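In the block that follows, a single chain appears as structure tokens, in the form predicted alone.
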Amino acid sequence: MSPSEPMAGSSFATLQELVVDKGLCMLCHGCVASCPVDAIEIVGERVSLTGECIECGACYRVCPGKGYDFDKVREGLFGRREKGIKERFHGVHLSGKNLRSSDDEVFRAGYVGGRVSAVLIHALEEGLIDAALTTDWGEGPTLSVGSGRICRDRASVLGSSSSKYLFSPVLTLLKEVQRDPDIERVAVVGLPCHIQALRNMRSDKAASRYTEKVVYALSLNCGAPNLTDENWRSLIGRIMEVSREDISSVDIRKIKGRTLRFRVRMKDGTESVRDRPLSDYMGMIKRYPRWPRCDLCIDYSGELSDISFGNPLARTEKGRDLLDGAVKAGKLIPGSRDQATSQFAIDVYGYLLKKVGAKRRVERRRRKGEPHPEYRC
């Protein structure tokens, strides 16, 4: 059986036994988004059954944690598989450009050029979408899980701009979108795991209705920096020099160049603010172990998206049209040579970490008889 094909008689119990209990859950929230009776939730950092399972099997079928048939999905999405050295590196794509936002406010709001925000604002202003589904910093007791945002205008896009190294419930917004008569077309911004789950949802009889309004799938490059809640709290506590147990909420924004502003609210209502270089932040993240399943993910650049970011790669024709339209409208302009060089170095690191390193880690687990995802790629 292919990793993404249905399993007869599957239910939440199947998902729990073959994915969750084996440590293969990616916390993409695809199962939550696909459950037709809203019986699944993420409790803390674990997928849990909180209602009555009707044994439809959608949660198991859409789950990318158990593995993925990239070849099959590529054939259906692009009409072909990878070809040439560039596509073995980046995945199937039609074009790639070194771009950044032309708008200073958008440029400053993003970590590296404001490219995603610029594309979303263009799509909203041109009426190509009615809303964009994005991720913002978390508001609940589990700081490692962010919050979803339905952005309908420029201000809301900018309000949730900048990268978040968090697990995201963005796919769960699809149900809210489905019920909203004022929203007919949306763009989903997620990590590679979200896009994998979204593609599975689109091809699943039970879950496809939740994806009917999705016109664009945009992916952020992901070097798998996600941490457990305990480690995330420890990281923020070290940066802010506060007790990790007393942290209530965290917000991190770029304020200039590569400088980040950390704003932390404590449980007693007090607030602390500190500025740190992005390089310091990323260096500290690397000292902590990644979420175990992220360490086995082979998709760095969102290879099943319409457009993926770092430097934007248009993968589908509609993705290319959207990107070209943003350039033609002046929303995106060529980036600097330094930006291109920096992105190339980051891409090489991501390739070695995931397309090379993760495949080796999966193979080692296979040889040892340990739980591992099954890939066809």
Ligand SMILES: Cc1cc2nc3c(=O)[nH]c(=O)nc-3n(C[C@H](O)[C@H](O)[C@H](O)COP(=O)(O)OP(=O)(O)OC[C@H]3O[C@@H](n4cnc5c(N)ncnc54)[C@H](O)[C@@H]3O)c2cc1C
Contents of the next structure:
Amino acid sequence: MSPSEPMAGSSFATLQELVVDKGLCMLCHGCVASCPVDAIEIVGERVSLTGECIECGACYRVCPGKGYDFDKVREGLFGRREKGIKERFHGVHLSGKNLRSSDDEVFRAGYVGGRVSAVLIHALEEGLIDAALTTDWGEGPTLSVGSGRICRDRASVLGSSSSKYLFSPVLTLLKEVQRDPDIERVAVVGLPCHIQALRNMRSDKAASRYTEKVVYALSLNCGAPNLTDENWRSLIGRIMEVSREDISSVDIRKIKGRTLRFRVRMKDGTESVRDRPLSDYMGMIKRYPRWPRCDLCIDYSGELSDISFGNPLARTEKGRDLLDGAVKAGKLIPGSRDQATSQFAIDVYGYLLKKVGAKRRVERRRRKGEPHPEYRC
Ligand SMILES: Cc1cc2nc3c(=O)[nH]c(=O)nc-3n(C[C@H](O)[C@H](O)[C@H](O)COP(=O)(O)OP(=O)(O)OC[C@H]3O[C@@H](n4cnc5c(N)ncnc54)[C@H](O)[C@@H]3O)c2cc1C
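Output block for the form predicted in complex with this ligand, input the form predicted alone:
Now the full complex is given, and it begins with the chain already shown.
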């Protein structure tokens, strides 16, 4: 059976048995976003049924954790497979550029040049979208899960700029958007797993209504680790020299150049603040293991998005129009040679980690009869 095909009689029990209990959940929140009766929640770090299941099967059908039919979705989106060596590396795309935000404030707030934020601000200012759906640091109690933000203006986009190595509930905002008469068009920013779930939702008879207002799907490349709550507590406990059990919430922002400001709220209401170089943070975070299912994910560069970031790659025509429009409007300018060089090195790492390494890990699991996602690609 194809990974995207519906399964007869599927329900939350199917999702639980074939995905959650087998350790294949990516915490993309696609199931929560698709449940028409709001019966599914993430409790701690586990997808859970907290209401009554009506057995529509949407949660199971949209789930990218069980595997993914990249061939089918790619064909529907682009009308073709990858061509040539560049596309085997990066996925189907129409153009790619080394860019950064021209605006100092956006550049500084962003993680790597503020390119995502610049594109969102451009789309809002030009009236191409009414809102952008982005990700904030979480409000607890699980440090590994962020919170979603509906941005209607520049200040809000900047407030949620920068990368957070968190599981994002961004897709769950789609229901709120669907109900809001003032919002007709949105851009969603997500990781590759979010975009996969979003594409599944769009073609699903029960879940597609939640995606009707989505006009742009923007993806971040993803090769850096998403940590568990336990490991976040350990990391932050070490950086801030506080007791890990007593941490209530964390907020990390770039303040200047490559310096991060860590703001940690403790359960007793006190707050501590500390500045650390980005390189220290990245060095420490990489020592922690990745969420196990992320190690089986073969999509490094958001191959099913309209635009993906790293170096922005426009994949669809509307993605290319949006990116070109942001360049023409002067919102994005060429990035530095250093930025291009370091992005190239990161992309090689990401390619080896996911398109080579994860494929091998999936194959190994298949041979051993262990739970694994089914891919068609
Ligand atoms: C978990 C993770 C792993 C990554 N791994 C790589 C990698 O291996 N190689 C690589 O080239 N790039 C990777 N990135 C992307 C990279 O860190 C930058 O986000 C990207 O280059 C865009 O930078 P920017 O300055 O243009 O974006 P910004 O202008 O800073 O905007 C970033 C946008 O992403 C949103 N966002 C932040 N965190 C999340 C999240 N967890 N889920 C969904 N949306 C989020 C923000 O709300 C914001 O809208 C990763 C990002 C994350 C979150």
